[in-house]
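Presented below, as structure tokens, is a lone chain in the form predicted on its own.
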Amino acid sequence: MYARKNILVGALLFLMAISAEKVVSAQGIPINGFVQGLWGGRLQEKNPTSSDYTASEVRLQLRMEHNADIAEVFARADFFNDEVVAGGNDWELREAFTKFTLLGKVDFKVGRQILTWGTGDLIFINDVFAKDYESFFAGREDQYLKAPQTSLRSEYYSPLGELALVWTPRFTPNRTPATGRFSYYSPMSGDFAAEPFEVPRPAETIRNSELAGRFQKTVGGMAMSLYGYKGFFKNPVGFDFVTMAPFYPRLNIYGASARGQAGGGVFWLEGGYFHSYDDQCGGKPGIPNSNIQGLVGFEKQIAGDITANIQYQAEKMLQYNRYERNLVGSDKEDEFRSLVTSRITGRFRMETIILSSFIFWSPSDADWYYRFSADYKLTDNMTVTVGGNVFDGIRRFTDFGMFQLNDNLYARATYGF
């Protein structure tokens, strides 16, 4: 039943991507993106979501670009069917921007836009942009992992190096996979639940706005940054053991970065202090202690279409005999954790087939995440693409452990205009 509405739903919306090519087009603004089909399944019976599809969805992307003497203007805009979760049509506005420059060397960026910086593959230290993780779980395309916000980045140049400023009126979380679509651990049940919540976020205010600061400049070949933010944490990861309710903590990240080659490869370095600013003294239950993180990474050739890449995260938790003291429930994380994480990726027959392979183990944790997947480009725009996500882990409260019912399988079909 999904696939037979999902073809009659992408047939439409190819009428549609059509209709409005030929009517923008004939004003002398080029415009294009693709229709899509995703379809994926679980791999085990024994989960409490309602539905064995983790995604049964069509897909149509427009992108619309000008350029002015005096600005650049940007959209990119979503039109879908999601039979899983929303249960019929919507759309979202993923970018609407302009761009403009002052004085030949400030950049200004205003309007909804994805944001990116940092070192890591798919770790996350100094980069505080919003992350789509049900995007990731149910194999969209990676462009679907970064979540859009609603921000004005400014840029300015100088010999001394480049200082980049990201102020977000309205703090922007991620987007995590509590929507009904994956089941999840919860500690307040004690199992694994997949019943949708939505926390608020914090009122909209100027206090409650989110600055994040970036300065870089090239050094011998290698890039060096120093990073800042002031907003809060990501995930509603405090507990309020008042009103019992979830909620986001505020943070201040102060970190660096180092990125170039040696040894007939790339690496990069990067850490940060994560400062939890509601919990100075490390010792309120329902607050993520303050922690330290850091990054090393290398990424080399290592055959003619092969690359491959490894990564080594480490974090400890600050203050950890106070979070000991004041510990409720049985849930105790560890004062060092560490994760390893490598990616292969081979490009086959002049890149019409590409196979990535991806894996975060964490030592510490006991749990792991293995994706992969395997792109077969048809033409010049059809592209057909199978994977999957697999999940595990001893304890259920870590990371990936407590996604652990949720493996699956996905095709994605996908025509480009």
Contents of the next structure:
Amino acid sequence: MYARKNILVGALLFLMAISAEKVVSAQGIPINGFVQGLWGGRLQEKNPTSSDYTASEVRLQLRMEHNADIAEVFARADFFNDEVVAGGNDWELREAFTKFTLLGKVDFKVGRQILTWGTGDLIFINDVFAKDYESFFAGREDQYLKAPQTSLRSEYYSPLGELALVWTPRFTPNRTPATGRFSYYSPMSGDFAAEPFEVPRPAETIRNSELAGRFQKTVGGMAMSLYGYKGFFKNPVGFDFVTMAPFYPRLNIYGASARGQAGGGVFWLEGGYFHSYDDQCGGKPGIPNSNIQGLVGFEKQIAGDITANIQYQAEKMLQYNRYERNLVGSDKEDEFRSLVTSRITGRFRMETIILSSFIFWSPSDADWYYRFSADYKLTDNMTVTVGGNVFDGIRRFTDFGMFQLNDNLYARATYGF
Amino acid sequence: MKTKISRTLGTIAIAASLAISVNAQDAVEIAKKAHLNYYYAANDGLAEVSMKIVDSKGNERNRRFSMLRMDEADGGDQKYYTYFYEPSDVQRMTFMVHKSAAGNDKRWIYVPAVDLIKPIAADDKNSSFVGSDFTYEDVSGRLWTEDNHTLTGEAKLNDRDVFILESKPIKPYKGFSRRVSYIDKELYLPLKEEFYDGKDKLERVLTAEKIETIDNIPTVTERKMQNLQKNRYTVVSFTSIKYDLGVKADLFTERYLKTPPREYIK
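Having seen the form predicted on its own, the form predicted in complex with its partner chain:
Once more the chain from above appears, this time first in line as the rest of the complex follows.
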């Protein structure tokens, strides 16, 4: 019943889109975007979630831009009907910002925006901008992994290098998959659960705003960067034993990266020191300890149509003996953790067929996550995609092990205009 | 008697080899001149490019983008900046190439939907450019110094006098085993190029469909690349061409990859 209504709405939006060859607003500003339907189903029957679907939604994205001499304005909004979680119509302003330059040296981007930096491929150390793991697991387009945030970005360019500062007045956390759509392991109950949980954000004070900075310099074709961040863990990894509720502990990050071309490919290196500000001595059981992380990656075109990469990430928890001494419960994390990933992308038939495979595998946590997709571009406007997400792990509390009941397959159809 | 004959033969051989080397010298000069006219016109250039890709079933795909080029030296390094308008899924994407005459090119792409700058690991110059029949190398050019050239004849093509030049890669190369170019004697522009594959079978044919003079520079404003083996073709046309804009090198950096220079790119 619901699914049928969804398809009808999709068909209607689709007809509207193709009948409007060039959509133009009253001011003559062109409007572009897409209409997209996404349907996904679970592969495991035994599951605490209420729906057999991981996705059943129709989405209309509208984009508009205006480039004046003094500034550039861009906006993009999604209107969607999501039957699995939202249960009806909703919309989201994905981006709405203005860009301008002062004194020819400082570029500003102000407003709701999506931000990215760092070198990893789906591994983020110094990229402290909001992610959306619900979209990522549900088979939405890759662009939805990045969630919007309302920020002020300034970039100062000088012969010495480029200094970027991003100020986000209101802390913007990651969107977790725990919205009711996916099940997860709950250490509280010691079992898999699907109840959505809302975690209160830190109070709206200037002290609680997020500040991220990067200094970048390109030396001999290699981009070298230093990073700093003052804010909070982007996931609700803290647990308050008094109120028995999760929260966002404070976090500072200091990091560096390098990226360049060598050996007929691209390589990257990145590292970061995660300073757990609320648990500096490492003895508080409800707050993660500080840690250091490092990442190395290499990507190469291995055949005319195929590109492959490999990444290795290592993480060491600091003050591990204090963590061990004060641990509550039995879900004990390891001192050293490692993660290996590999992406293979093939573009065939003059880039009309794109096959993609991405594996995350943690030798230390003994868990893995595999995602794959096949895109077929019927025309310049119409793309059909099928794909899937598969999780597994020996232990229930690890990063991917906790989502092991969420294996899904999905189909997506997109008409761009 | 015997010595006289051998001496005569020797003289003939020297004369013949001289003729060949003169010919080879001419051939290299022609190849160089045509290359510079075709790929290094003026010091910089801007054009709006429309690309029509037609597959063997007649299905048509279209790309539209602006392309900005700057030469560091004639026949040397170049920088390219591309801003996409169509199709919808690549709209606002930018693409940058630092072409190195000596080593490997560097390429970057910027995906605005996720604010992502990504260097592209692509050392294969023969991969297709945006899904068309043109390769990256067809777009930015293969240096004449990478091939041996022979002037094999002269002819008329579409009422124009042309040199016929045969070029063979010095190092083994998978892009072609042999290329035959028909170069306009007056304009020194290739009117036609035939690319032969490893089995010496004709694979692709490039033709100059339209030549216009812009700012006193004869410019091929419409090019067609046919793939005879796959029975498909791509036509590119260049409009709003401008030369010698005085483009600065710092425009080809990450800053402008993220924020297109609006004085050139609307």
